[in-house]
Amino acid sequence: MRIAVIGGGINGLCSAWRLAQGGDHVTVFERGRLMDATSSASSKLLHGGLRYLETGQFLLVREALRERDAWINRAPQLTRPLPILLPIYRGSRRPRWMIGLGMKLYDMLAGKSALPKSESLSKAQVMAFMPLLKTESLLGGFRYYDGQMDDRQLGLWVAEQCRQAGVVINEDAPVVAASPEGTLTLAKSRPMSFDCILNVAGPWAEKLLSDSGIKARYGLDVVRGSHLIVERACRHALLLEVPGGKRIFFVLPWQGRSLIGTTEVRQPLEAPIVCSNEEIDYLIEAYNHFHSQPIARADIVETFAGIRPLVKSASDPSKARRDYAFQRNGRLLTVFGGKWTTSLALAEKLKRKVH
C-alpha cells in the first residue's frame, strides 16, 4: 500500500517505521523539522506512568512498562535504567501505605522487568541518597525505577530505521488538507493520492481534520508543559508532590544538571510554546519546598516546553487520562493522543487498522 504519514514526532516516526516493516511504501510529511515540537520537549522519562494508576488507567500502565523496557533494550546507547526517589514527609496529600500499594502494583504490572522492583527506605536511607533534602517531617520514602533518554537523539535515532527500511521523509512540508478519498494537500504543491493516511500531527491532528471539512469525535486538550535546566547537579532523580496540591514534578540528572519539571497549562494552539515566569516562579518554590539550598533564577541555564495533546476527559488536564484514541474517515485515519513511551505499542494498533 501507499501510505502517507502526516507528523515527524516519535508517534508519526514509529507509525512509519512500522508499516513500512512490513512491506507497505510510506512518506512522511513533517510542517518543520524532525524531532522539533513536542517530541523533544519531553521531560527525557521512558515511564509506565506511576501517577496514571490514581485515575484507573492500569491497562495504559502496563503498556507503558513493557514498552519502557522495550525502548531500554533496543536503543541502549541512547537509553538507562533511572532509579528514582520518592520521599514521605508528614502532611503529604498521599500517605505512605497509599504509596506502598502503588508500587507494589506498580512492580506487578511491569512482569517480568529487567530492572530492579521498588523498595521501601527509611528516613536514614533517603538522607543517604539525597542528603540535600529538607529532613523535617521527614518520615521515609520508597526507590523505583523507570527509564531516562535523550528524547530528540532517540527521535532521530528512529527516523533512521525508518529511512533503511525505506520510508520517504519530507521535512518543511506542511500538509494543508486531507481526504477522506486518500488525497493530501501540501501548501505549494499538488494534491497527492494515497491508499491510506495517517493523521498523527500530534496537538495539531483535531486542527487538520478542521481545515480539512472534517467533523472530530474526540477533542484535544492542548496542554503546555514547561522545564527548567538549573546548574546544579542531581545526585538523585527525585519524584515530588506540589505543595498544597496533589500534582507531582520531578528533579532529574541531566547532563551534568538538574531538569525540574513539568508544569500543565492550558494554551491556544497558535500561541507561542515557551515557559512563562509564572511556570519559573511555580518550579523554583516547589524545589525550593523540599531543598535545604534553594536555587534561584541566576541558576537557570535553560528553559523549554512543549505542548501536549490529550484526549479530553477532564477539567483538570493533571486529572486527564493519558491513553489515545483513533478516528477513521474512508481512508484517512487519526490519532488523538499518545505517549512517547508507548508510540510503537500505538504503530502496531495503527498498522491493525490500516490493514
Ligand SMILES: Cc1cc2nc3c(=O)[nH]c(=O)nc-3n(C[C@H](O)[C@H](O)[C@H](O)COP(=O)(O)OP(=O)(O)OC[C@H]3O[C@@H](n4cnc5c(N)ncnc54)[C@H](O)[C@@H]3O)c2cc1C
The other form holds:
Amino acid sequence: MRIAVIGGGINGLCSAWRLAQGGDHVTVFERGRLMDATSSASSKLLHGGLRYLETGQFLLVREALRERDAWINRAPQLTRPLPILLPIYRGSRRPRWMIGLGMKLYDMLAGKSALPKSESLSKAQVMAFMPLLKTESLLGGFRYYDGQMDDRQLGLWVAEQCRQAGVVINEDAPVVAASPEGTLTLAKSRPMSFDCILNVAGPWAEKLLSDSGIKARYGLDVVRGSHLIVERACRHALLLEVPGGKRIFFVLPWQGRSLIGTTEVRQPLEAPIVCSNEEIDYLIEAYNHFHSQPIARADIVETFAGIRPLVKSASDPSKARRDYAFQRNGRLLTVFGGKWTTSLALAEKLKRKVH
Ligand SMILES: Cc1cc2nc3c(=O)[nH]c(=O)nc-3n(C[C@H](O)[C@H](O)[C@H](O)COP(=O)(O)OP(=O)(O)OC[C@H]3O[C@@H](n4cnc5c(N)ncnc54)[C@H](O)[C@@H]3O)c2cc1C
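How about the form predicted in complex with this ligand, since we already have the form predicted alone?
Expanding to the full complex; the earlier chain stays at the top.
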C-alpha cells in the first residue's frame, strides 16, 4: 500500500517504521524538522507511569512498562535504566502504605522485567542516596526503576531505521488538508494521492482534521509542560510531591546537570510554547523546598516546554482520559494522543487498523 504519514514526531516515525517493515511504501510529511516538537520536550523518561495507578489505568501502565523495557533492550546506546528515589515526608498527601502498595503493583505489572524491583528505604538510607535532601519531617522512602532516554536522539535513530526500511522522509513539508478519499493537500507542492493517510500530527491532529473539514470525535486538551536544566549535578533521580499540592515533579540527572519538571498549564494551541516566568518560579520553589542547597534563576542553563496532547471525548469532556484513540474517515486515520514510551505499541495497533 502507498501510505502517507503526517507528523515527524515519535508517533509518526514509529508508525512509518512499522508499516515499512511490513512492506508498505511509506512517505512522511513533517512541516518543520523531525523530532523538533513535543517528542524532544519530554521528561526523557521511558516509564510505566506510576501516577496512572492512582486513576486505575492498570492496562496502560502494564503496556508502558513492557514498552519501557523494549526500548532499553532495543537501543541501549541512547537509553539506560534509571533508579528513582521517592522520599516520604510527614504531611505528604500520599501515605507511606499507599505508595508501598503502588510500588508492589508497579513491580507486578512489570512482569519479568530485567530492571530491579522497588525497595522500601529508611530515613538513613534515603539520606545516604541523597545527602542534600532536607531531613526535617523526612520519614523514609522508596527506590524504584524506570528508564531514561535521549528523546531527540532516540527519535532520530528511529528516523534512520525508517530510511533503512525504505521510508521517504520529507521535512519542511506542511500538510494543509487530508481527505477521506486519500488526497493530501500540501503547502509547497501539488496534491498527492495515497491508499491510506495517517494523521499523526500530535497536538495538532485535531486542528488538521478541522482544517480538512472533518469533525473530530475526540478533543485534545492542550496542556503545556515546562522543564528547567540547572547547573547542579544530580546525584540521584527524585520523584517529589509539589509542596501543598498533589502534583508530582521530577529532579533528574541530565548530561551532568539537573533536569527539573514539569508543570501543567492549559494554553491555546496557537500560543507560543515556552516556559513562563511563573513556571520558572514554581519549579525553583518546589526544588528549594526539598534541597538544603537552594538554586536560583542564575543557575538555569536552559528551559524548554512542550504541549501534551491529552485525549478527551468530544461528546463527554469529563470522561476519563485515555492514552490514545483513533478515528477513521475513509482512507484517513487520525491518532489522538499517545505517549513517547508507548509509541511503538501505538504503531503496531495502527498497522493492524491499516491492514
Ligand atoms: C512536558 C512533557 C513531558 C513529557 N514527558 C514524557 C515522558 O517522560 N515520557 C513519555 O513517555 N512521554 C512523555 N510526554 C508525552 C510525549 O512526549 C508525547 O505524548 C509524544 O512526544 C507525542 O509525540 P507525537 O509524535 O504524537 O507528537 P509530536 O512530537 O508533537 O509530533 C507531531 C509532529 O507533527 C508535525 N505536524 C503538525 N501539524 C502538521 C502538518 N499540518 N503538516 C505536517 N506536519 C505537521 C509537528 O511539527 C510535529 O513534529 C511528555 C509530554 C510533555 C509535553
